[in-house]
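We begin with a single chain expressed as structure tokens, specifically the form predicted alone.
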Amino acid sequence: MKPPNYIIIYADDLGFGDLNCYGASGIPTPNLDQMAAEGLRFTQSYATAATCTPSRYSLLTGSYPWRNKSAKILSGDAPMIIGENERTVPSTLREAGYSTAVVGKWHIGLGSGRVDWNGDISPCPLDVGFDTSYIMAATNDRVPCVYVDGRKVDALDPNDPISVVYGGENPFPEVPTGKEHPEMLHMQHSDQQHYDTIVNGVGRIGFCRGGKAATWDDATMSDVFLRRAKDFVSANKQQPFFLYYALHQPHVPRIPNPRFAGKTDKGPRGDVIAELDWCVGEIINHLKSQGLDDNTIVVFSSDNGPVLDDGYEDDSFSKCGDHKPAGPLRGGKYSMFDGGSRVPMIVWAPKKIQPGESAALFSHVDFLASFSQLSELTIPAEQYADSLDMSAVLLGSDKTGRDHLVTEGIGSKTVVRKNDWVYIPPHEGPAIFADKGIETGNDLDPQLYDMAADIGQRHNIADSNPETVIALNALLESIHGDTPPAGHDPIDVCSF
């Protein structure tokens, strides 16, 4: 029997409460709602981090991000943080005869030092297990604003070479920036990061000149990536394949295709979520048209929790209304609270799973071991890193899942969940990101929450459960082992 195909559709900054099938209202998500009705909707699925680069690194490698000191939010010209000899989901599946592709957002670095945007880029996704790669290097708010096709910038005019610089003052005085020319902006920035080089009327992070012919059109980005994803599926339907389809929505700047502008009353953020939903529907319909729906496992999830204002003034706060992007969860993107890393996840696999809901505890590090098991591929246990075989969870026969998992907020500040307990060690820092309106989870006292009774993490019961605090702190320290996160200070358990 032919092994199953796999598609991971990974949204960017989509919250636990952003979809109708998770209790939202006001933003139409009919395709994801249908996917959930026909598949398995998870209520306790976790990205490994509350920020994008760390969670994406973990998704592909099966390793907790804090084990790699470079797994933090990267600049647009950062070197690749996955080692060329590091086992990944695509390299593992390729051993089993799979064709592999990444389409969309990358943000795990490129090159080994300063990236040569005008020549062959190495290393790149092709060096860590992907046969096909069509990506944006980092995020849509960072330069360079170009697509990278394999090892080369797509459509680059060699007579207009690209130069990229991060940090300091503008090194290209001939190129306007949002700081110097705010009158040229179509979208105003709300912080002092997103006002560097202006691309398509939007200030970005970083300075860039050249590459005019290669510059992307933000409004058609979804169409470009969707076409590439469909083409890969069509070209590989006679053999098993793995597609990592990494959406850029609803990350800032939120610039929907004109077909979706005004689709919701929630402003651009609502519109790009509606656009995201449409993309998912297009992939599902394409699988059906190619006769691949009976043997393809599609996973939809998000890299971290939601944020409304993340650098641009786009009315997300004022038009949010009663909509709660994190649903009942506390916090959001960047946060150690569950709103930072507990994310929607839907598994769609007709004829392989019974539709329904699963409360199984699942971590995104588990795709490596789970897909390997489903593909009947045996690899050394130590090469699974932190990944566990949760194939029965993905197919719905195991509704319990993991015993424990670790997540992190910004700055590699780790949190452990065991069964229904969530333990947040003491961490220094502000209690809230004031400009983003998000609670960080920082507190000089330990925090303990019973998620079965208090999903909103409003009642810290650490003082009344000292033995549980000591046990969970010891568990977290044992998981850290000899690779503790940078800046992590274990608590003095003798005080409990």
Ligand code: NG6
Contents of the next structure:
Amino acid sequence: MKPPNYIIIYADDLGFGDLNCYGASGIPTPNLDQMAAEGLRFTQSYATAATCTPSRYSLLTGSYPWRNKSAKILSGDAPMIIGENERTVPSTLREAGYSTAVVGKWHIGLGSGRVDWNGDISPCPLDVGFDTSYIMAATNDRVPCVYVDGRKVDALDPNDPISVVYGGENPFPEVPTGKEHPEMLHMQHSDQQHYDTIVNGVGRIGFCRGGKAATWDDATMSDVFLRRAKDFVSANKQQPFFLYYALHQPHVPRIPNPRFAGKTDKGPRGDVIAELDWCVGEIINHLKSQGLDDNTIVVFSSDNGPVLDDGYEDDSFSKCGDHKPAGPLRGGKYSMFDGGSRVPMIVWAPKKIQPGESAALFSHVDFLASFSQLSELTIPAEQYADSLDMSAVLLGSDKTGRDHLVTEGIGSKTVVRKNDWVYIPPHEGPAIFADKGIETGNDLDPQLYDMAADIGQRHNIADSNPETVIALNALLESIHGDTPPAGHDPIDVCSF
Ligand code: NG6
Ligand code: CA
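Please give the corresponding structure for the form predicted together with the ligand, as opposed to the form predicted alone shown earlier.
Everything in the complex follows now, all chains and molecules, and the chain you saw is the first one.
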């Protein structure tokens, strides 16, 4: 039988409570709700981190992020953090004859020192397993605001070269910044990071000059990525393929296509979630129209939990109303609490799975070993790093999943979940990011929660369960092995 195709659709900062199929009602998500009705809806699937770069690093490499000291939120010109010889999901599948593509948000670094935005960008996704790559380098709030097609900035005019600088004062006096020219902003910044170079009326993080013809239009970004994703599928329908379709929504700045602007009463965050839902529906319909729905496994999930104000005044707080982006979970993006890393996950594969719900414990680090198994590849287990074969979990025949997994909040502060227990070791730092209303999980006392009885992590029962605290602390240390817990990286935490 032909090996299955895989598509991972990865949202950016979508929370456990954002979708109607996860108990919400404030934002129309008909396509994802339909996908959940026909597929398998997971209630205990975890990204490995509460921020993007580390999560995505794990998803692709099968390795926990804290094992790589560079797996922290990256600037827009940071070097690639996946080694060229490191095993990845796409490199593994490519060896087995798959066509592989990444379309959308990358944020795992490019180049090996200074990125040559005006020449060949190496290393890039093409060097870590992808045959095709059409990406934004980092995030939509960071410069350069251009698409990278393979090794080249798309539509770059050689007479208008790009220069990028992070940190310090504006090195390009001719280029306006949000700090110096707030009157030029269409969307005000809410912190002191999102006010550097103004691109399309929005202050970004970082300074950038040049590349006018190559500059993306935020409002059409979803159409641009969708077109590339569909084209890859159509072009590869005769052979097995892996598509990593990394959506940019609902990360800031939230700028929906005019077709979606004002479509919800939740402001731009609601509108871009509606747009995201539409993109998912388009991919599913495209698979059907190409006759690929029977043999393609589509996984929809998110890289980390939700945040409302993440740098711009975009009404996300005032218009949120009763909507709870993290659902019943405590915390959100950046947090060691479950709201940081427990995310929606839907697996859709008609004819391959029984529709329903799964409370199996699953980590996004497991795609590597699981897809390999589903494609019947024989690779020694030690080459899978932290990735476990959860193929039966993805198809729904195993509803238990992992015995334990590790997640991290910002600053590589690790947390272990074993069965229903969650143990958060003592950590210094603010208890809450007040401007975001997000509880971080920092506490000088150990925290232990029984997730079966207390999904909202309201009752710390460490004091009454000292043996469990000792056992879980020992488990976490043993998983860390030679990789000491990072925990207090000043670079990551200082921006808050
Ligand atoms: C943070 C940014 C935040 C967002 C995040 C990355 C500040 C104060 N905050 O450093 O706005 O860009 O990085 O998000 O600069 S992620 O989803 O890609 O991890
Ligand atoms: Ca993210």
